[in-house]
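Only one chain is given next, in structure tokens, and it is the form predicted alone.
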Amino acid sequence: MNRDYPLEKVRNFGIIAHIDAGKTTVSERILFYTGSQHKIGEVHEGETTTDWMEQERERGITITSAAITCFWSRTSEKDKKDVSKKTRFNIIDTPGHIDFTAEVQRSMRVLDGAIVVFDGVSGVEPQSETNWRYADDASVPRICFINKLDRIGASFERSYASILDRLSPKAIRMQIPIGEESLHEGSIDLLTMKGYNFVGNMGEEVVEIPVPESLLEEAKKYRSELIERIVEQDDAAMNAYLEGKEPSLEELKAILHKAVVANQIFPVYCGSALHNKGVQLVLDAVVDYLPSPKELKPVTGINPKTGGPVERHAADDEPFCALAFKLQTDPFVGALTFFRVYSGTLSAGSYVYNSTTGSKERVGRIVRLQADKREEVAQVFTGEIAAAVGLKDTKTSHTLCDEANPIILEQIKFPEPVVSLRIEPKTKADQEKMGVALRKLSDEDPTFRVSGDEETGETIISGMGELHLEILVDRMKREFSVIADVGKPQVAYRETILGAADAEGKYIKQTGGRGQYGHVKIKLKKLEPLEEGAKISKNITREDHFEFINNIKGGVVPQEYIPAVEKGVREAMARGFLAGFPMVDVSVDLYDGSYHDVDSSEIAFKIAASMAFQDAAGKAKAVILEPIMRVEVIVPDKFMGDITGNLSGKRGQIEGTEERGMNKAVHAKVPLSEMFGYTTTLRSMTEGRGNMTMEFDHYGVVPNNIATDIIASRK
């Protein structure tokens, strides 16, 4: 079977934005204009295609990233009749709410480009910055779309300035709006110097108009800025331009395409998705400037047999290689495993090798998704995003490949949860169902963790925020018919040390027969970040929050007992020292000890190491850490004093304020423990007119008086 679309005609891109910037509305317009649906779904009416979960439609927010396949032919009429001119779009609409940030992270990993949507009133918002950072980490080329320019208080120039200031100076205007607020009616393309209006019920007809006289000088000025920025990217074009020759439109587009793919330029477009203005021209830009899978660097990974690096090029005749980036429980077909194919092809009914686990699994069926609808396909090719039915052992971040040519791709890293809840089933019948539901939900969502409290026997669930856990408990009820009681939200505290200490642990136990003997000496200190380019020596195990150094000389502790020592240290860290919270950012140096020929054992060394760690932690200034959140509160000017005073009373540090349309935005860093239920407080303080967003920033040391209360409450 041959592919139905050439690889150069494929675009894999995501739509990312801060909550309420109009991301899902943009997705719905794309589906309408590409002919994938004949009615536009509106978020406020709860009828959207990409927000298909009940909770999404009720709340008007996106919770899971939805994958859609559709086809676009450029706005010019003649291309619409010619199928060969169409481009296949594989689109992922991602959530904007910070509690579902993992969805954006995992999507970034498998996309080749992104449309970043901004609110024309607010410009760059906190989650815009976080998403931009994820895109930077994954080197994803971006097109910016300043949306909602018909709202009161909208300003293209102010929003554009916020992109330059807070995200990247590499952004450049490709368009300017014709009118703003209630006068917004279209846009001017600076490259071609043409104006565009959008007519018809749904703005489906794009009409070319002359550039309005009142905007001509402004458009000429910004066009020369744009041309200069483009020719800077190409020496030959630059030299010709300096000699007074402007490159042709085709040459300018070709140079701009290369610059966008290399993340040297981020083109900025404008419009209003809700009122059907500007979306088609952004789709033309996706075709013109975002890369096809063929243009990207080969994907690199590790050969599990040799440990050496290997790479795969985007070609159907290369060995198969794909990354599983999302699991979803489907009420009709069971578990769906979403994957992105980087090389080769995969057929339904064939076996695939999971190089992460070393196991083989049969791919029952392969489906292409249209959000919640599905189309079954016999085969998928390089550059496609699809979902497999029937994979039982494959989890998020696992690599699927050809067994004869194994490769392990780099795993997706997810943030640690910051909020926990105690949860218990209402009835005995719910008990068993709850276990199954929690397992399936934690498989789907890597930022959702389930653990047990050994002392009380209770189940504890942890996630990225109150809304995150609320949605998951609601999904248990609706999808798995599990009714559960939940406790109050708890902060995910951590412990660490500020100083350094030496300690020794000796475990000797004599019984009738063989005894137990383990003896270690360790040094404990705070883990410092590695300097860039520093090499880690062979005797050091290092992870994000823990380092174990084996400095044993002359076999005073035999090699076979070293792993037991490390295990003992890890178990002691998991139990914490002050209040039973896990310990992080610790470096442990095992430098001495002794053993007994007959009595020494792994268990003895494990216990000795645990004793030594507890002793050293007591001397090394152990402290409790708490999550500090980056908070932005947007309120009318008259409430500013009340809000800043209230945040300061919550141990918050006010970092600055700025104008945000008709309102003021307050930026602060506040401990998470002080922020539970803050949305309700904010509404009552601002007559319902205040808004806030919050995301995790860092862990900070808890003040002594509060640490004392926390320790007392845990005893």
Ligand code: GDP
Contents of the next structure:
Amino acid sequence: MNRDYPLEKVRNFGIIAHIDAGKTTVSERILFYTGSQHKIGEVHEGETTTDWMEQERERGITITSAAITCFWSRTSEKDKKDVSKKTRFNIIDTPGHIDFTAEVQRSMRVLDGAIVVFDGVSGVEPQSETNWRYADDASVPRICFINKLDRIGASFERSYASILDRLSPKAIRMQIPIGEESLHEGSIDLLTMKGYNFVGNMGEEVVEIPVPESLLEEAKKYRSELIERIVEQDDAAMNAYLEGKEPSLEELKAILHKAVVANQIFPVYCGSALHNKGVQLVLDAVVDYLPSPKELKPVTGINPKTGGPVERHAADDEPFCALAFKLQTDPFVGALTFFRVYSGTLSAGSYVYNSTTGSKERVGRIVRLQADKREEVAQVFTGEIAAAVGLKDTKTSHTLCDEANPIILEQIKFPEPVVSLRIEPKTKADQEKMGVALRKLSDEDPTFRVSGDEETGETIISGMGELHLEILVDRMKREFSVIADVGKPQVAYRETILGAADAEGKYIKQTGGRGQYGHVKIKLKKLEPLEEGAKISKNITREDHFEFINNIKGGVVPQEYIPAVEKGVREAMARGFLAGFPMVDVSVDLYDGSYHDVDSSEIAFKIAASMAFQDAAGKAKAVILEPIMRVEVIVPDKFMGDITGNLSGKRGQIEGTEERGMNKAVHAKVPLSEMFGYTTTLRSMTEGRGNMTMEFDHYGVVPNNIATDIIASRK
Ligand code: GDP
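We have the form predicted alone; now please give the form predicted together with the ligand.
Zooming out: every chain and molecule, the one shown earlier first.
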């Protein structure tokens, strides 16, 4: 079977934004203009296509990344029916709320470009910065859209300056607005020097208008700036330009396309999604400047059989390989596994190899989600995004591939959860339902963890923030009808050591028949980061927060007991030393010990190891660690003093303040434990006019006096 759509005409992109910048509205308009949806569901009515889940509707925020397919043609109505003139958009939805940045990170892996939406009043906001960094890490080409230019206080120039200043000097104006605030009418395209207006109920008709006289000079000035920036990217064009020959429009667009794909230029557009202005021109820009999957570098991975590197090019005749990036339950179709195909093709009804787990799975059906329907497809091709129905063991971040040509793509890295809470099911029946629910939810969301408290038998769930857990608990109750008591959110503390120590553990029992004998000596020290390119030798197990070195010479501890020693250490670490929080960032060096021919056993060595660890931790300056958050608070000037005073009182470190439009922004690092319920405090301190965002920054050592309280409270 042949491709249903040329690869050059596919664009996989996401829309990323600070919450409330207008991502949902922009998505709605895209679906409308691409003809996938005939009625526009306003955000406040909670009818948007990408917001599937009930509580998303209630909260008006988008939590999950659904992928939606639609078709865009920049030509006339007549041509719109002609598929060959269209470009296929696979839009990967990304959430705006700070608690869900993992979702954004995850989607960065599978999108080839992004539209970054800004609020024309606030310009760059904290979440825009975070998302921008993630996009930088993944080298995602970006187009900026300064939205809401109709709002009072909106300013294209100020917002544009904040992009240059806070995100990247490589941003460049492609347009300037015609009018702002209530006078916002349309925009001037600087490349072509054409004015645009948007007519019709939904602004569906894009009308060319003359550039208003009053803006002509300004437009010319910014056009030269733009042309210079473009020709700088290409030596031949630059030389011609210096000789007074401006490249043709087609040439300029081609150079710009290359520069955008290479992350050398970020074009900036403007408009008002709510008032139907500007969105179509951004879609044209997606077609013109964002890459098709064909232009991407080949993906790389590891061959699980040989351990050697492998590469796959974006071509249908290469072996199949894809990344599963999202599990989602669709009310009509059931459990869906969204995947992005990097090479080859996959047919419905066939088998696929999950190289991450090493198991084979049958792909029942393959569907592509459109705004108003689920389209079943027989085959998916390279560069496409679709969802499989019927995969059982495939989780987020697993690689699916051809069994004869296995490859494991790089796994997606997720941030660590910082908040946890206890849940207790009401009845035995609830207990069982809860187990199923939690497994499903944590399969879907890798930043959501479930663990058990061994001593109390309670279940603890951890996540990225209060809201994150609140929503998960909500889903558990609603979708799985689990009745449970839910504790208060708690900080996910950890423990570590600051020093080093030597210790010995002996577990020897002589009681009549067979005794027990385990004896180890270990050195404990802080885990240091690996140097770049450092090789890990065979006798070392190394993970993100733990290292175990087997330095046993001459079999003084027989090889068969070494795994038991490691296990004993790990269990002791999980139990913690000071206050029962898991211990991290420790390097354990097993260098000596002894055994007994008859009495030694795995269990004896495990106990000896955990005794040695306890002893060593006590001598190596154990401390408690707490999550320190990066906090930004935006308030009117007159509240500044109160806010900084209050944050300092919360053990916060004020890192700076700056003007933010009519307001002041305060940057601080504050321990998470001090920040619970802060939104309410902020509201009451600022007559409801303050805004804040917060994200995890690092784990820091808890000061002594507070550590003492924490330890006492855990006794
Ligand atoms: P999201 O949180 O980024 O998805 O933002 P939404 O699309 O939900 O928009 C947040 C709020 O801003 C909603 O009340 C929208 O109606 C409003 N909004 C979105 N775009 C515009 C715009 O261009 N102008 C104005 N004035 N409001 C807008």
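Only a predicted model underlies this, so the values are computations on that prediction, with no experimental measurement involved. For the two forms, the rigid core is made up of the largest set of C-alpha atoms that agree within 1.5 Å on superposition. Numbering follows the first chain given and starts at 1.
Of the two rigid parts, the smaller turns 7 degrees against the larger between the two forms, judged by C-alpha superposition. Once the core is aligned between the two forms, the alpha carbon position of V557 differs by 5.0 Å; this is the C-alpha shift at that site. Structural comparison between the two forms after rigid-core fitting shows the C-alpha of A620 displaced 2.7 Å.
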